[in-house]
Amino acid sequence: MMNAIILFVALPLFAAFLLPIMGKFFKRGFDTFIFLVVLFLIFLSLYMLIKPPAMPYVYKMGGWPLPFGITWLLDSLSVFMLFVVNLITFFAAVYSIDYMKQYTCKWKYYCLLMLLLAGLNGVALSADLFNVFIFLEITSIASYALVAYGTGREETEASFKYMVLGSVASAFILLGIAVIYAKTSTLNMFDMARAMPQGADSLKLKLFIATLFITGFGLKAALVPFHSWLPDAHPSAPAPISAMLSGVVIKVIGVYALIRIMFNIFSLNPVISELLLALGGLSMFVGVVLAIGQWDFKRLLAYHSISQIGYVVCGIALGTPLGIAGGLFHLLNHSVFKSLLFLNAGSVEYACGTRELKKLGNLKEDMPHTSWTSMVASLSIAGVPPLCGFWSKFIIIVALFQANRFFYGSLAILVGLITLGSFLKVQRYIFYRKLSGSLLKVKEAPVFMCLSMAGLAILCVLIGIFFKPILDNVLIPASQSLLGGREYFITLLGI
């Protein structure tokens, strides 16, 4: 079972290789093939989450001893990330069955989706810093192509902007890796933690490297002030890809990769903690303020992604057990409710031909399924109990006050209230406003789109109801991986 972790990367890569061949000889069947691939991976990740094997487990590719060769790490945190990635990919793939009928060359779309999935799983598993970069680039390149998949002016412009800023981010990350390699003579993250210089003399070096990584991964995560690409890229992509970008991409190649390095290689120090808290608080506030004035449904959601990722960063940056658990919990919750909101936006645009709030209205009767799932997601992101978003925000706010971060705690409450107001506007304009000259011939989204939205809405409710066992059995063990600091990685050298 432990060696099955290679399937998280090998299977999507094999599917991506097979799809062009299938596209040459077949005109259909791609949906079923991709559905089976992602279904297998979600069951595998769920099995590892519910019945975790002996962990941490270090997979040594080719049998090379540490620190040589390529190394993968399966621990509570990487299993958690694998589950989140494959969960959202599953619902995006189901939604795509009907949604992508409006596009041509579905096999090319699915090929890019599988490359995206392989890259995300690879980042979650890699314990070799250069291979983290390789999988990060696979994810990024697939993302650039998927944002431009519609090939319209808006899509290509957004993709080009995303590519330019993504390349800048990659350059900062690669430079950071080069500086660490120059000082430690290793790329293995366990050995890097051992060889990283310690003491007061090394503080400036650590801060310089941390600055490079925070800039690079901050761009990937769209933290303010590195966020300018996201409001264009997320609305331009097809709806299931918007869900993937907001739900998992910015978290895995941005937040997850950054916190692995800051905690397990450097051991989080007060200066880095303060910097991340400041970026998180700034992202929370600026994102939600910019979202208020948006009338494009998907662009509004994009700005809220910036705001909500600020909650995640603020919680984890505290470095306390409660803060890290709350940050990881919000990472999961945001993946679920924000993916659902982007799928709702895709359904509205699919049915009405527009996503401008001022042109929409009275859809509650015509699109009841989209309406109720959107209401669940809106209440979740606003932090209304007992839905999932309430508990993660509540834990983060409590952690901030416990750590005497009263400013950030108060800011988190204020942002939550503004978020509620923003989504009340969304619900009113799209579903409840009486529109003179109402939209004609509006039909509910097709069945697979509705199934995907219903599944995510049910998850919003179930996670909120069963938050305690999730916190105790999944999130607290995952947070222990970060709380162990560099000593945790050093101990893995003996495995």
Contents of the next structure:
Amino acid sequence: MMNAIILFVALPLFAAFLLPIMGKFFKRGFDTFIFLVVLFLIFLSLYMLIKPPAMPYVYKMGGWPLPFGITWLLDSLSVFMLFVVNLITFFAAVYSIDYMKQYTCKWKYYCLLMLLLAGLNGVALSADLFNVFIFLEITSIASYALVAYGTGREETEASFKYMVLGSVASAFILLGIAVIYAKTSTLNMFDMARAMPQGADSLKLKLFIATLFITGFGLKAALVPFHSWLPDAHPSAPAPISAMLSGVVIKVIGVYALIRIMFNIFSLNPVISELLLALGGLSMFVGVVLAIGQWDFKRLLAYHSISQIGYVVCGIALGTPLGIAGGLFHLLNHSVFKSLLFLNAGSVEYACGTRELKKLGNLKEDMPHTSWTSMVASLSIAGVPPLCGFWSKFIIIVALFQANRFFYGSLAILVGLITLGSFLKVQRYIFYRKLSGSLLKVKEAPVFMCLSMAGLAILCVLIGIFFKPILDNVLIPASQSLLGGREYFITLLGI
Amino acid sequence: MKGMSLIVKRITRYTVGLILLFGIYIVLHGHITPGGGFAGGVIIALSFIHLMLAFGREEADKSIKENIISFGEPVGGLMFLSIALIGLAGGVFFFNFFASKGEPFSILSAGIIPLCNIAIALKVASGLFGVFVVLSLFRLSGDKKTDEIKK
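Provide the structure of the form predicted in complex with the partner chain, given the form predicted on its own shown above.
Let us now look at the entire complex, which starts with that chain.
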């Protein structure tokens, strides 16, 4: 049964390799095929989440004993990440059925989407540092291509910028892996945690490696000094891909990979924690301030992504149980409501042909489903109770105050207020403003797009209502595996 | 005359087969000598690129059909994945189901590793050559306009 975890990578890869051959012979049917693949994966990840097998489970590739060979780890944190990835991919794939009719050659798009999914699942599962790097590159390269999918002038420019900065990030990560490998002579993360030099004289080395990783993964996660690619890349991609990029890619290959290394290999030391907190606070504030002046819908959302990632990093970097749980909860919530907002932006663009806020207006009556879903998402991201965004922000702020970080706590509250204002602007300009006749009568988006948006909106409400069971059964165990630190990985070496 | 000069064409005609053969040798001996699927695949792709550079694109298109490239790539990937999946019959992903130990200097040892090398070579060769073909086909949209104006 446990062999099923390889399907998270093998199935999307299989689909990705099969699609070019299918593309030769068939003209249609790709939608159904991809829908079945993502449906299977979402049920598999849901099954792993609800009825967890004996955790933590270590999968040994090719039957090689532990310090050798490639190992995968399925524990409460990675199963949570797998669920987030497959959930958002499912809704993005459903949305693509109608949305991607604007573009030619659908199978190429699906092929890249499946490669992206395989890479993300691989990063979430892998417990071998070089294997993490490989999956990270698969994800990055697929997303470079997907950002340029429209092949217009803006798309190619954004993709090129993303590619250059992404390659710089990969170079930093690879250098970090090389230094860590030179010091510990192993690539297995469990063995690495054991062989990591301890004591006062190793602090400089650790900080050097941590700096390399924070630069590299910070670039991938678009933390503030490294964020310049994101406001170009995320709006240029097709809407479902923007949802994937903002919803899961920056979190999995940025935040998740970073916290795995920082917590489980290094055992988070105070200096790194302070550094990450500062970066998180900075992204939180700068992202939202930059978002105020934006009039392009998707670009505004992209700046808010930077700001919300700041919350996630702030919560997790705090290192207290409540902070980590809150950070992970915000990671889940942000991926749900930000994907939903990007999908809304996509259907507004699909219907009206523009995403300039100043040109839009009065869509509340013409596009009722887009309107109510985007209302739910906007209130969620602004942190209005009882929707999901409120609880995670609340937990993070409480955790910050409990740890006597009054400055960051107040900053989080301030940023929340500015976010609320920013999204009220969005709601007013797109949906509620009365516009005298400059927009023609627009139609509501096609049925699959509406279904996908409605699904995510219902999820926003449900997570908000049932936040307590989710917190107790999913997030607290997930944060336990980070809190276990280095010792947790060393015990896994014995399995 | 398309392509390069007569000297280059004549030399290419003699060497291209040898380069291809060397690539295949590197692939098949991947598990016992330095090299392997990736290195061999690159050499195989280089032999085709060599042909294309010397004779021009039109001549090369006659001997290497585009379909072969676009099939080779996914088939190589599928083959590699299937070998890994067949390993499940032995209990785990990537299980080496043919032989448990390799023998030095013998090509038919090492179980699935030569098969993996062949799959990788197929993917790398067609992928790399595909990239080259695409780059040679690629024209900026500005070029077309100038062409039309000339007409």
